[in-house]
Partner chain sequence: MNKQGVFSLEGDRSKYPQPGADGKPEIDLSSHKYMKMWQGPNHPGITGNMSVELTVCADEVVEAKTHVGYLHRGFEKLMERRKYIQNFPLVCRIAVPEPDYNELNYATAIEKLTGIEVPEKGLWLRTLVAEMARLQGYLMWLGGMAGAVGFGTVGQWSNYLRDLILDRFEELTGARIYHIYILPGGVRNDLPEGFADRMEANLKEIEGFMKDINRVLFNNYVYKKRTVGIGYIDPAWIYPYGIVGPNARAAGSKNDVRKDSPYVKYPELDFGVNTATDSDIYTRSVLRYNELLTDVDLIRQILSKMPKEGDFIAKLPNMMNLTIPAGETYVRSECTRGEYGYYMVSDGSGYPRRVNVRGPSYTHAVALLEKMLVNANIADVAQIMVSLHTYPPEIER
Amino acid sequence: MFDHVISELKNLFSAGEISGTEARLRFVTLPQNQAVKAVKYLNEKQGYRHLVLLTAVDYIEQGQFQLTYLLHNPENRTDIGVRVLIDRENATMESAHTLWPTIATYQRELREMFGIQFPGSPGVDDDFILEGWRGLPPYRRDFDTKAFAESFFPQREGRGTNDPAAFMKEKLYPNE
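Go ahead and give me the chain we just looked at alone, the form predicted on its own.
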């Protein structure tokens, strides 16, 4: 079902790793400079007209973000995830807003929550969820949630911190 499409992606866009064990889902990793071209090709030539989502993963140890464009072909009911790795320090990716106007919303969210830039995307620099936020984007793995909570929310008497494993062991097995 995917053989022809995957073969085309390899030939036209220097596709790297191909993965997926589900009958109707495959993931392909592409170079950053080929990803949007490949997404456009899948949309216009291979019937993957529906953008399911655009998301990111922070691989802080490798200094990279992984973006995944998940596309659906309604005719043959298959999905392809196009993965691209981008540099974490200069997190910039070409916008695909001309293909799907709704992708601008995903790009706004990824800019605000991860700090990934999508130059030229409509409204990408407008506040989205975190109105007035000026600090480190909160979905980055180096964002210190505990320090943020301690500085932003007042401490209340009686509030404590428990080691989750020890706390659950005490609650579930009090006699051990």
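Output block for the form predicted together with the partner chain, input the form predicted on its own:
The text that comes after this line covers the one chain and nothing more.
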């Protein structure tokens, strides 16, 4: 079902790794400078008209963000996830709002939550969910939600727990 479109993506946009074993879902890695072109091609020429989602995955260990454009073809009911790996430092990606006006919302959220810039995307720098937040973009892996919660919210007194093995050692064989 995917043979044709994937070979086209390889020929036209130098698609890299292909993964996915489900009958109707494939993920394709594309170079950053080809991705929006490829997404446009899938949308306009291959029937992948429905933008399911655009989101990011933080691979902090590799210093990269993965952007995933998930596209759905309403005719043959297949999905293609276009993966793009971009640099985590000064992360910037081309905007795709001319293809789907609604993608501006996703790009605005990614700017806010991951700190990925989409120059030219309408309203991309407006606060979206985190009005007034000026700290580290919180969906990055290096943002520690637990540390944040512990410092931001008062902790209730009177809690304390024991590890069973350590407690048993203390009670039964403290000096061994």
